[in-house]
Structures are given as C-alpha cells and as structure tokens.
Amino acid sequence: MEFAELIKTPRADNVVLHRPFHLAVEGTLCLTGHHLIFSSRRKDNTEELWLLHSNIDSIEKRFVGSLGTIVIRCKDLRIIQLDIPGMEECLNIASSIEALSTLDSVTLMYPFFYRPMFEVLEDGWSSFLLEQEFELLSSVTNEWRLSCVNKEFSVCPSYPPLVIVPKSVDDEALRKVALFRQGGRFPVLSYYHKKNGMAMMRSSQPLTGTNGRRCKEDEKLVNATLRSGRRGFVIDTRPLTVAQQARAKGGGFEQEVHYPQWRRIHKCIERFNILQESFIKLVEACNDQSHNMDRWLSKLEASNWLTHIKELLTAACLAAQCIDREGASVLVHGSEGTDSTLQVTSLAQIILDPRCRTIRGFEALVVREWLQAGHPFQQRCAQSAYSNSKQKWEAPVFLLFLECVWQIHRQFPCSFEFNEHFLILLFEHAYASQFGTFLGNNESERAKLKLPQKTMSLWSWVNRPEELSRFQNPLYEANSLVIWPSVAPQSLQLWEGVFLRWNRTSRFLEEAEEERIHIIKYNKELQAKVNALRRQLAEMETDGEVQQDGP
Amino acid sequence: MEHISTPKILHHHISSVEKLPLTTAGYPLLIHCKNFHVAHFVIGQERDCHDVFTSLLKLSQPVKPEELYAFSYNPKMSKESREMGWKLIDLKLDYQRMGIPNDSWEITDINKDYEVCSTYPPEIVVPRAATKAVAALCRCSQPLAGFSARCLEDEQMLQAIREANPGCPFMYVVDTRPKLNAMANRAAGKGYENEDNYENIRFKFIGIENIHVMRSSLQKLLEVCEMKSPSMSDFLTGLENSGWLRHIKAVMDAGVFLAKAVREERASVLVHCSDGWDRTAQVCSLASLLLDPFYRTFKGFMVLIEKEWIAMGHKFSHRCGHLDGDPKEVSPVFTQFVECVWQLMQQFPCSFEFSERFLLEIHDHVYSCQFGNFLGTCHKEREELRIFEKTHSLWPFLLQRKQELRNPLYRGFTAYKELQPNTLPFSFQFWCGMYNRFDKGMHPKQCVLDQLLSCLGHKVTLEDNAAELENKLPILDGPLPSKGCTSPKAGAAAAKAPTPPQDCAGGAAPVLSNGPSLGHQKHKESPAQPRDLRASREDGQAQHQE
C-alpha cells in the first residue's frame, strides 16, 4: 500500500494552530505518511510541530462557513486545534488523518520506516539480555536454572525463549505444568531476594476447573521454591468471589488441599474496561473547564483512578512485605497474568531492590516484567482517553504502573536515579514510537515482526549520554534500603506531569527543576574544589617540610 | 500535671479534651489540638484522668488574658532588646515604601484616641483630596446602610479614593460576602453600597461564606484527616462534602480578582465584608501578595500581617478561642489565609523566601498565645493589655531562625513581580503537611527541603573554606627561596603531580618550563570559577533591586 494514496491533500496554507497556553500561530500544515508537520512562517518565530500519526487518538471535525476546524486528541493527551480555511481541504486533511492514524498493520508503522540521526553507541535490542540476569542470580544461589523450553515458544507463546525456573524441575515437568496454567504460563522467577533468599513468582491462573483438577508438577514446581517448614503465599490479585467464577470457565486458584503450605490472599486490582472506563474518566475531568471546586472533586471521586492506584500499591506493598518481613516466597497470579500480575510483581521489585530504581535497573525491569513477560502493549495502548471507536483490549495497565513508580518517587525523592520525565517519556512511547520497543504483544511477536533487524530501539536512544542526562534525578543518592511507601490517601496525589501536563503552565515547575539542579550542582562544584585545594596544600605542605629539611 | 502532659503540647494550644470510654489500658483522653495535633493518653486511675481532664479544660482557656503565656513567657531578653524587637515591624515604612504619604494620600492620626473606630490602629491612611495617584487597595467594612439611608460624607470619601487615582475613571467596591449574605444584611439596617448614591463605582460580589460556615467546614475536614484507614473515596468525599478547598478557592478568587483589577484596569478598589476584619483581611493581604514581591520575603510577610490583620483589627483572640469565651466566634480565618500562601507556593515555588516551615510556625504561634502579637482583637485592647511592655514580638524570634525557615528555592526579589495563579479547582491541593502535619508516616519520607538547606549551609562552610584554602596557598609559596620556584610548585601540585624539591632549587630544569604559566592559570582559573557563579548569582540579585 502507498501512504500517498490515503494523502489526498498533502499540504495546506493558512492554517491556524491553537494549543493552550499558546498564541495561536498561522503556518503550512504537511502530511506524510507518518506525521502531521505544522511550520509555522513567520521568521522570527519558526516553530515546528511534528506529531505521529500514531499518537493521534481521535479527530473531529467542525465547520463554520468556508472554514473548517479539526481537533486532535493525543494519546499523550494533548489537544490541539487547527483552523483550515477552504472545506475540501479541510474535509481531505481529516479523512487522511483518520486513516492514517488508524492504520491495521503493525509493518506499516512509523518504527519500520525510521532512520535514526544519531550515533548508535549501544545495541538496545541485546542491552538487556535474560542471561545476564541470570549470571548475576548465579553469583548468589545454585537453586535456579535458565531453561530454554520456550525456545521455538511452542510452550507458552506469551513468554520469552528463556526463562528462570527452580532447578530442581526439569523440562519435562515445566511443559507438564504449562498444561495446567492458563496460556502456558506456568510459574517462573521473577524476582529473588538476595537478603533473604527469597524468591517472587508469577504465572496464570490454574486451570483447576469445577471439579478442581490438579497437577502434581505444579506443586512441585512451586514448592521448590520453599524453605523447608515455611510457608509461602500466593496471591491472587482477584477477589475470591470472581477467583471462584473463574473455575466455571475453566479456572481457578490453588487449593489448601494440594498446596498446603501456601496460604492464599486476594487482592482485587481492577482489570481492562474498568480501567479504561476510569482512564477515560479521570482525563474528562482533568479538561473540565468549569470553576466548580464540588465537580471537580466529585469527578475526581467517581473516576476511580486513585482508588486503583491506592489498590496497586497496598497489593505490591503486600507482596513485598511477604518477602522481606515475613521471610516467605511469594506467587502472584490473576488470570491470565500479563496485567495485574506484572504490575505487582514490577512494584514490589521498586520497593525491594534498589536496583530498580536506577536508570538501568528500571529499564532492565520494564524490559523483564513487560516486555519479555508478555504484557501485550500493542492491545492495550491501542487507544488512550479520547478514542470514539469502540474498546477492545485497551487498558491503562502500564501507565498506572508508570504512575505508581510516581507515587513512590514522590514520597522518596532522594532514592530514584531517574526523574518524574523518564517516566512520562515511557508512557509517550508506549503509545506511539518512532521505535520498535513497544511493538508487539509478546516476544514471539516480536521475533516473528524481525523487530531488532529492522526497528531501533528506545534503549539505544535513550541511554546516549545526552539524552540520558535530562532524566537523571539531581538528588539521587544510592539507598540500598528496602522503601516502604504510604498508601494514605492523604499521600497519594494526581500525576499533574501526565494529566495536567497541557492543561497549565508548567513554567513555574520548571524554573524550581533548575534551581535545585543548580543548588546541588553547585555544591558538589564547590565541594570538588575545596577537595582539591586541600590536596594541593597539602602537597606543598609535605614540599615545604622537605624545603626547610632541606638546606 | 507534669506527669502527663508532654512538653509538646501547649496548654493553649488544646482545642478540645474528650474523656473516651474505658479500655483494657485504662481511661483514655483525646485531645485535640489547634495546629491539628491530635494526641491520645491512656491514664490508669479513673480520679486521675478525670482531674488531668479539668485540669487541661481550665489551663487551656483561661479566662483572664493575663494568664496567658505570653505574659509569663521569658526568653531571658534584655529589656532594649525585646523593645527593639516590637520596633522590628514599622507600619509607617511600609507606606513609606509605597511611596505615602504623597500628594493623593496621607497618613492620619485622627484615631489617635480611638474615638473614630475603635478596631482602627491610631494611625491610617486616607486620600488627601488630591489629584495624582495610582491605583490602591482600600479596605473598610460595610455601610451601614439600610435600604434608603444613606451617608454623604461616605460618598465623598469613596470619590475622594476614586479621584485618588486618575488612571481610571471608575472604581471598585468588593463586597466578599455572597449577594445573598449582604442582602440579609440590608434588611437588618446594615447592607451594602446603593448603587445610585454612588458615582462611577462598580460593585461586585465574590461569594466567600462567613465564619460559622468556615467552622464547620474545618471541623468536617478535620474529620476526614482523622479517619481510620479511609479508601480513597471516602477521602475525596469526604473532602468534597467539607467544602474547604471550595472555600479556599474562593478566597483565592477574591484575592485574584482584587489583583487583577489593580493591575491591569489600574482602578482603585474598596473591598469590605461585614465588619472588615476577616475577610476582608483575608482577601487584602492576599492581593497585596499576589501584587507586591516585597510581601513574599520574610520581612514583607511580617508587615503584612501586622498590616492587614493585627492592625486592622482581626480578632484573633475571639477567631482563635483564646480565652474562655463564644464558641461561635471561634473560625479558622486567618488558617485559609495562611492555606492560600501555601497554594500560591505551590504553583510558584520559587517566589518566596520562605518555605512551609515559617507559615506553620506562624499558625502555630498565633494559637500559642506564647507572644503578645497575636493577643487581643484590636489596636485598643492590645495597648489597654500593655503587650508592648510585658510580652515578646514573635518576629525577632522567627528572624533568628531564618536560615531554617527559608527556601531554598527563593530566586530573588525581583524574579517575579505579580503571581497570576491558576484558580481552576485541580490547581489547589490537599495540605497534608498542616491538617495531617503530626501523622508523619503520610509525609514523604525523604525531605527535598532538608536536602536543599543543608546543600546552602554546606555552601557557605564550602565558599569559607575554599577561601581560606586559598589564602593559605600563597603564604606558604611566601617562605620558598626564589620567585621562580613557586608557581612551579603550585602548578605541579595542581597537575597533581608532587615535583621533587630539588628540581625547584634549581629552577631551571627543563622539565619546569611549562610549569610557571600552567600553574599560574590553574591557580587563577580554578578558584574563579565557583567565583564566577557566585558572582553571577549576585549579579542576578543585584539587578533585581534596582
């Protein structure tokens, strides 16, 4: 297919761009077939916007007279409004948008046509490789091994060719198991805890069915894991109630009768169109113009976003506490669990290991728990807030772990490597890219789409020194303390990066961002300088003492 | 009573003591505090509590103000020095600041015996009848009006203010309470401006409710805070159903609008409520905030308060429940005050010099009663109470503390000159460190502001220190032989590199050659560096005060 035929006007003049918080600016509007390109005319004012096509949630169109207007939703969720005189223009740039914003095949995405302009230092389609991971686990414990029966990923097509599992069960049991959980997903290490040599696990639901079917390799394979004498804990990031409808269709959760030394909590984290429903809820409100302290307040309330952000929280809180407190091995499943599974399992690794939150260890975390573990991205980021179109799979799973992370940031400001931008950059590119990272639904996809040959990958970008250096936290100083956040609702607070991001100035933020970056670098300045001062005199001192010995 | 009570808590600090029903440990006290400290005691015997219970009823609302703290409170001053700390905060260089008195305003002592108002300071500013003026604030409380009554020399007065400022035709007249209140009010003899009677003037009304609806909404949002591991809606409803932040934001608006029409219709505006003590108070001091950078340094906050609310006459006595007395005059005007400051900070982090530290150590010090500025309703009574001669001023004692107090973030006087705050509802948050401030496990647990301070108290250690390091190096190349020698040494101890003396007697080596300029820049350019951001630092700030 040729993008130049759903272009039917490729570039118009006179076009009006409004963006809040911004003069309207009149300039030529392009489109190619991957980006919306505004240039605006005036010399001494020669601004730019490009914006993916990708990123573009929704479009509407209005007419007044001759002049048409088409307003854009981002999935970024930004509005901007561009007023194009003539109708037919208008009507032929709306129509192209639509149609290449809506785009069916993954091949045709801007990722696979992108040239990068910058220096390819490091690879990141192998900077984050599950052998490394491995050899790091190595150096602590024997009790693990890295298996490759998903190599062809005939086992589980949601997971990675590799994966790390107790070494006292051997391939044959895990393919025996895989039968057993939901989607081939049966239980593997997602996190161990080097302190006390506990380990944190993940998988899918049992398939224990009505009549409660069982699978002696499961238990097997989840009780290698154990101490002996110990008792470990799963949880089911459901309620018992639709744990227990779950067995009608098939489903189900571990029974006390097969695994008597587990004890079982359900959590309940919210899954897809509830979670789309308050995304799209939380966004109205934060575009709500009106003055109305109640509304605002009330529309906060009903959206429901921080109630899901309170629950996320309390259940990673939970599974870390069990590790770290309690001394027990931890197995967290929901259903199927590429959703509230990986935001559990991801948000008790930021609690526990202070390696996750360095700028490497956080990527290596994304790269692990999402990526590799099978969170479809390409399903879920489908849409944002604004789209008309009917949901299918969307849902807000990873941006409510992004936000998470913000939350814990926030109450430990001191502890993260990275800053409040990093974590809104990964929320952008999951949902329109130039590169291929978040591409795919699960790595065979990924495999089968030749993504490492031919996309680059936001690693590879974003650990460039220069790029790096805007997401560095100025105030990082290495906490090797496990971090307990408040869950108080008192200390939970909107995202404004993310949903009042174009809905103020952010001026004001920025100017205090700087001022504290110029306070610290200017004392680690001075600090340096004194440091080689005193080196120097003291030097000339040990000089002088021979000079005077001397003569 | 010494053997309960901890320290930390200020008998005049107890809002309420609530004795709870009996438990396993024994008699358990609630006690409720005015800065939003709640603390709980478990006392054995039942006799005990109960006298421990009347004791903190009467310590904590005594009913002479000669009981209170303030009168018994010694820090060990000299006389002058506590004489020179009520001197701290002139009144009268403020408006010389403002450039009054000038050929539109004056400065009056007509209320020198109070016999004018007796809420009214003895000294105040009116419009000499004058032609040239800028635009100004003006505050007063309502007319006493009725529907038909009217006051000539009242119209004249508000003219002569209008005339004050011959930038615009036309002035203002705020009312802060909602049209409904102030219709009441008219029936009652009282009311608001007739329109008729008075030239060129518009009215408006911004709906800020009165101090029994300001009351109850804290005390339901005090309600919220304490709830035991409420969810998330429950919260929000719960903050929604208090209406405080609502009320916040009208304040805000209030304060807003005032700016906004000084500053850009550059028209004079009259802002009164009922008596001209609270919300007016509050909506003054917080367009002058807003107008003037001066009032957000600590200075300027100090006069700003001694301005427009210790001298104009807020009852802080009555609003804060000083003494025994009307509950019902009890209200938490002067808190939404200081609330609105920390949302102005919140959106403007770096345009005061203070930080939250210095708004709760003033919450908490009006309630305290441990320093007379805060003591009594008016001008009249504090003189009548002999404040100035018995008790401390707070502010020396805050200025003392500056270096705590400040934040770090502060750019300067002049890096902004009005705030024009966001006023839509998402912009204002829920202050946790006031009404949550003693729940410490809510609170980040990594302080950024701690972070900052210590970083400024190192700077000035570290700027010492490369000083001194500095000096130390040229004295200690004073004593070496030959001149020759010692920019040798300095550059080869800068290249980190120790040269042997021997090499530096004799001077001429070869190897030596380079030494002398590469050692004279290093000596030069490094200090000048961390110099060099100082000074544009300073730079920075200079400009700022021309």
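Positions refer to the first chain, counted from 1. Note that the coordinates shown come from a computational prediction; the quantities given were computed from them, not determined experimentally. Definition used throughout: the rigid core is the maximal C-alpha set that superposes within 1.5 Å between two forms. What changes on going to the form predicted on its own:
- Once both forms are overlaid on the rigid core, the distance between the two CA positions of Gln527 between these two forms is 2 angstroms or more.
- Ala24: CA moves less than 2 Å between these two forms after rigid-core fitting.
- A movement of the C-alpha atom of Asn14 falling short of 2 angstroms is seen between these two forms when the two forms are aligned on their rigid core.
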Contents of the next structure:
Amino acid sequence: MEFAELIKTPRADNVVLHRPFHLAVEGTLCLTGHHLIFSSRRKDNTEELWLLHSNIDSIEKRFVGSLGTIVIRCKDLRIIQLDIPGMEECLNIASSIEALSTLDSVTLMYPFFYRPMFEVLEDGWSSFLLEQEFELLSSVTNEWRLSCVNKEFSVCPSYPPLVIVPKSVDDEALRKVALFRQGGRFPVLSYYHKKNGMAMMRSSQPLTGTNGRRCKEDEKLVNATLRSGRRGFVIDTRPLTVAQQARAKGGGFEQEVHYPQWRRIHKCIERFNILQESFIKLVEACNDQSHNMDRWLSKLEASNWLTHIKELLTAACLAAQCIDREGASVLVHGSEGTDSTLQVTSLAQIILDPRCRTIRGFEALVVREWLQAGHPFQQRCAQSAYSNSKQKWEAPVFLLFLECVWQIHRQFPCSFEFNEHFLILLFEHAYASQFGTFLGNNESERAKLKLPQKTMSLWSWVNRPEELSRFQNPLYEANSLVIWPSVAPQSLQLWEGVFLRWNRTSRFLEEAEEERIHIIKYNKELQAKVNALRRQLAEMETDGEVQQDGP
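Switch from the form predicted together with the partner chain to the form predicted on its own and give that structure.
For this one, just the chain is written down, with no partner chains and no other molecules.
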C-alpha cells in the first residue's frame, strides 16, 4: 500500500494552529505518510510542529460556514486545534489523518522508515541482554542457571528465549510446569536479593481448576527457592473472590495442601479494563476548565486513579518487606502474569535495589521486567484516554507503573539518578515513537518482525552523552539502602507533569527548574573549592610539623 493513496490533500495554506497558553499561529499544514507538519512561515518567528500520526488518539471535525476546524487529541494527552479554510479541504485532511493514524499493519509504522540523524554509539538492542544479568547473578550465587528451554518460543510464546531458573530443576520439568501454568508462564527468577539470598519469582496462575489439579514439578520448582526450614510468600495480585472465580474457569491458585511452606496473600490490583476507565475519567477531570473546587475534587476521587496507585505501591512494599525484613522468598502472579505481576515485581526492585534507581539500571529493569517479560505493549498502548473506538485490550498499565516510580522519586528526591523528564519520555515512547523498542507484544513478535535489524532502539538514542544529560537528576547521591515509600493517602499526589502539563503554562516552572539546577551546580563548585582548600590546609599543617621536627 502506498501512503499517497491515503493522503487526499497533502498541503493546506492559511491554516491557524491553536494550543493552550500559546498565541494562535498561521501557517502551512503538510501531511506525509507518518507526520502532520505545521510550519508558521513567519520571518520573525519560524515555528514548526511535527506530530506523528501514531500519536493521534482521536480527531473531531467542526464547521462554521466554509471554515472547518479539526480538534486533534493525542496519546500524550495534548489537544491541538487546526482552523482550515474550505470545507472540502478540511474534510479531506481529516479523513487522511484518520486513515494514517489507524494503520493496522505494524510494518507500516514509522520505526520501520525512521533513519537516525545521529551517530549511533551503541546498539540499544544488545545493551541489556539476559546473559549480562546472569553474569552479575553468578558472581554472588551458583544456585541458578540460564535455561534455553524456550529458544523457539515453543514452551511459552510470551517469554523470551532465555530465562533464569533454579539449577535443581531441569528443562523437562520446566516443560511440564509450563502446561500447568496459564499461557505456559512457569515461575522464573525476577530478582535476587544479595543481602540475604532471597529470591522473587513471577509466573501466571496455576491451572488447578475445581478438581484441585496438581503438578509435582511445579511444587518442586517453587520450593527450590526456599531455604531449609523457611517459609515463602505467594503474592496473588487478585482479590480472593476473583481468584476463586478463576478456579471455576480452569485457573486458580496454589493450594496449601500441596504448597505447605508457602503462605498466600491476596492483594487487590485492578485488571486492565478497570484501569482504562479510571484513566479516561482522570484525564476528563484534568481537562475540566470549570475551576470549581468541589467538582474537581469529586471528579478526581471518582476516577479512583490515586487508589490504584496506593494499592499497587502497597503490594510492591509487601513483596519488598517479605524479602528484606522477613527473609523469605516470594512468588508473584495474578491471572496471565503480564500486567499487575510485572508492576509489583518491578516496583519491589525499585524499593530494594539501588541499581534500579540509576538510569541504565532502570532501563535494564524496563527491558527485563516489561519487554522481555511479555507485557503486551502493542495492545495496551494502542489507544490512550481520548479514543472514540470501543475499548479492547487498552490500559495504562505501564503508565501506572511509571507514576508509582514518580511517587517514590518524589519522596526520595536524592536517591534516583534520573529525573521526571526521563519517566515522561518513556510514557510518550510507549504510546508513539520513531523507535522500535515498544512495538510488538512480546519477544516472539519482535523476532518475527525483525525489529533489531529493521528499527532503531530507543536506548541507542537515550544513552548518548548529550541526551543523557537532559535526564540526569542534579540532586542524585547514590544511596545503597532499601527505600520504604509512604503509601498513606496524604503522601500521594497527582502527577502534574503528565496530567496537567498541557493544561497550564509551564514557563515559570521551567525557569524555576533552571534556577534550581544552577544553584545545585554552583553549590557543587563551592564544595569542590572547600575540599581543595581543606586539602591545601592539611598539606601546609603537615609541612609545618615536619619543619618543627627538623634539625
């Protein structure tokens, strides 16, 4: 298919662009296969807007006489308005944008056509391989092995080719366990706590059903993480009633009689369809310009968004507490093991592991616990909060995780190497990007699409020194301790950087941030001078003592 077939009017002049807190700008609008481009053409102040069609969530057409207006709502939550003279021109442009923003084929998306204008210093596709993680693990313990049981994606289509499992369990046993777990997602290592040797594993639900089916290989695999005489905890991200309903449909949970050393704890983390409804309500509340305090607070509460944040952080803190304070191993799962499970395991690592609070460590966490672990990004991020089409599999699961990281970041501002802009960048690229990193639903799909060969990785761009500097937190001081966030309602705030950034002017905030960075930089320079003078003084005192002791 040629993109030209979808573009009925490639260019329109005298178009007026409206954005909140910006002056209206007149210019030329151009449509290409992947971008909507607006250029002001003003000699005194040339302004350009490049918008990926894949970033467009919905469009609305309005007409007053012969003047047409298109309102574009984007997946990154901004809203722009284009006034286009001529009804036919406006209709053509609107239908072209609708067609180009809803392409079915993944291979027609921009990452397959994007060619970087920067020098590629590292291949982001090979920056965070599981072999490297296993090498780090092997330096502290020899109880685990790297298994190739899924090398053809034949055992579990949503797992990567390599997984880390207990050394005492062979591949034949893993195949049997895969038949006992939904979607073949048998328990694999998520995190090893060096401090006390405890492990966190993740999986999908066991297929026990109403007959209480069991699998001895599964019991052996789960028990392989336990120290003699110690108990473990199964953190089921579903309420008990939901888990019991799942058992009636062939799913279920680990029964005490077959897993006597494990204590099961049920948490209430909502499924993806509930999260999407909450997301839509929250964005609607944030866009309500009525400025009525009661209305704002009631809409914010009705969205339940902060409740989801609280529940998720509570579950992650529980997992971290079991590992660090109780000295127990943990198994985390919900139903499929691709959404709430990954939220809990990755947030627990943010709490426990200082490496995950560095830029590269956090990137490795996203790759390991989200991309390789089979979170279905293509399905979950197909639409954002504005789409008019019926919801299928969309949900802000990854955004909710990023917001929880932001909440912890806000409580521990000196413990993270990256800043808020880095988290917002990941949110934006998960929904629309020139990079192939978040395309596909799992590693199997990415391999079939040949993404590493045909597209550029986001990490190749982010990890260039000139880009990295934009995402560094000037307050960062490495903290090797476990950090325990407060989950009290008073401690949680709305993430304004995502939900309100297009609804208010950011000029003063940006100026304040620049001033803060300047003060921190100046403080570091003064601190360096103080340290140098102290060294100089110490040397002078030493020289003085030597002279006094001399002949």
